[in-house]
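Consider the single chain below, provided in structure tokens and representing the form predicted alone.
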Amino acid sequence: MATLSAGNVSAAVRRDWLVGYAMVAPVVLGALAFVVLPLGMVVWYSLHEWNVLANTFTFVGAENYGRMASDDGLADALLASLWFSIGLVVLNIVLALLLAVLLNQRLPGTTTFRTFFFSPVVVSLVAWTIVWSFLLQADGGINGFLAVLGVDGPNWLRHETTAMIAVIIVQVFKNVGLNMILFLAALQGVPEELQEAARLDGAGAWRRFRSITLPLISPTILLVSIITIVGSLEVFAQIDVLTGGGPGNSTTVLVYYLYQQAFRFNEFGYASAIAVLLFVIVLVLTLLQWQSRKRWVFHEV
């Protein structure tokens, strides 16, 4: 009878294996198919001297990665994205969190507020970079606003400074509305006692934010910062609608610089090493703020 029911618990734990791996197989296969096995294969292709017009496909081993240190355009694509990724990154927090605090006041009129700053998120993103390349226009509505109030506004998308000033800017308030989000659930996470507490001893309002709010909300704002930043040096389409990467190199930012050198001038062996080298900064980046979460995340250890 012991011998049994051990047999009969083997197959209970075979079986409950066979479960679990039949359940984690979808997502594993899917992440080799859709991720591992397409990262190779840029790895591979960066490899090669590929020109599909020619329809020769040469190993030429770092050759790719060689010629990075003397390109001048992909120096100008790390800085613009380097400026892009500043100030939508600090612009986007700041502005959440800001919006999250006013929402979290339960003020009448929140439900509006919060609707108007949250439909851009659900909005398509082509369609929205649309409408403002009109509204950023010399005689669009932006400055037919400040015509009104005796400014003469420039013509946004035709100076560099302008241009990435205005790129952030729809960027920031395309996605802004996602972040109050998550910002509004931590703040609504705080427990009350806390504040309190500190009220009655005599701890001021921003005093009370920053001692008591804010080490609270920190895995939040860290989970924020991650997607804001990796989003940040994604970003393809408002460059390519609003700017195609001017004036100049201006705009051009690295996934777009990849972007042109893959399918302008058919160099795909040199924007699959730049795609590995987009890969390896997001990592680091990403690395770098999980590594950081300890010294100011709180409950982290």
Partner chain sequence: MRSDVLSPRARRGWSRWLLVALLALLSVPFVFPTWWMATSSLKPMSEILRRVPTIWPQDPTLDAYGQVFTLQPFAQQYWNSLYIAALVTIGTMLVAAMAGYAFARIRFPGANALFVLVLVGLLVPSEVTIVPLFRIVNSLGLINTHWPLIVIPILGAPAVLAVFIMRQFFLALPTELEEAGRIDGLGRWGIFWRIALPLSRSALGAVAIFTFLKSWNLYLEPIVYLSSKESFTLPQALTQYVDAYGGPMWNVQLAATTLTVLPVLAVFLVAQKQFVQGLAHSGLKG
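Positions refer to the first chain, counted from 1. Here the rigid core means the biggest group of C-alpha atoms that line up within 1.5 Å when the two forms are laid on top of each other. These numbers were taken from a predicted model, which means no experiment stands behind them. Compared with the form predicted together with the partner chain:
- D152 is among the residues whose C-alpha shifts by 2 Å or more between these two forms once the rigid core is aligned.
- Remark: with the core as the superposition reference, the CA shift of V28 between these two forms reaches 2 Å or more.
- With the core held fixed between these two forms, V19 has its Cα displaced by at least 2 Å.
Output the structure of the form predicted together with the partner chain; the preceding block shows the form predicted alone.
Single chain only below; no partners, no other molecules.
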């Protein structure tokens, strides 16, 4: 926004400012009370050794942060989070786009399919995860299906790579419907005339998708990828039910690790330090995405 000098503004403009402040006041005050204050408290906790059970709360300075450097578990969790987030975001966005494009073809039954793909979004996460844990068993439904195709399916939740893939897939199917709807809406906003013009120019379907559709929906891609990345760092219940963080530490993502430290090991101080780290990571990632938008997001207003 343009820089404003407070010196030479009219009373009317000042009144306009006041309206502006009044309109943003609820969310700004809310952010201060329910986001910034709690975050500040978390930072304060992170400077302490806090054992909830023993009721000890001792100032230790930056000790918890020093401890992070030598914590192999944390390094593993960061790596697991990285893989999980990359896998989730890529798969989620590709699948959401694919579904949206398919649903945008005026095929018979589109309304029904749209409801099908959206339905997991409203289903309870626990019920969803439990069904999938049945399906992912060594002799479960998925391997049964693969056997029909002549493929000998892996023991999904018991190998490091497949367990990670399984957790990602379960999460993608659960939430891809929302992103699909956002993409679908964006696709419907792409003007038909542009497509026609390109077609007359002899551009093929793929070429038109890449050169016209993708740039035009890029603001939606940005929004969706921000939401999905932030969401991917909050995954918890699925991991708890499906793998418990295993095998080994392969699916112990950062939030799960944080949860373990805080609520299972009662290390609230250290957990708070991890929370601060998690926050910084999300902040940096989002800033990077936001900064990079100028390079790939078409006509960001």
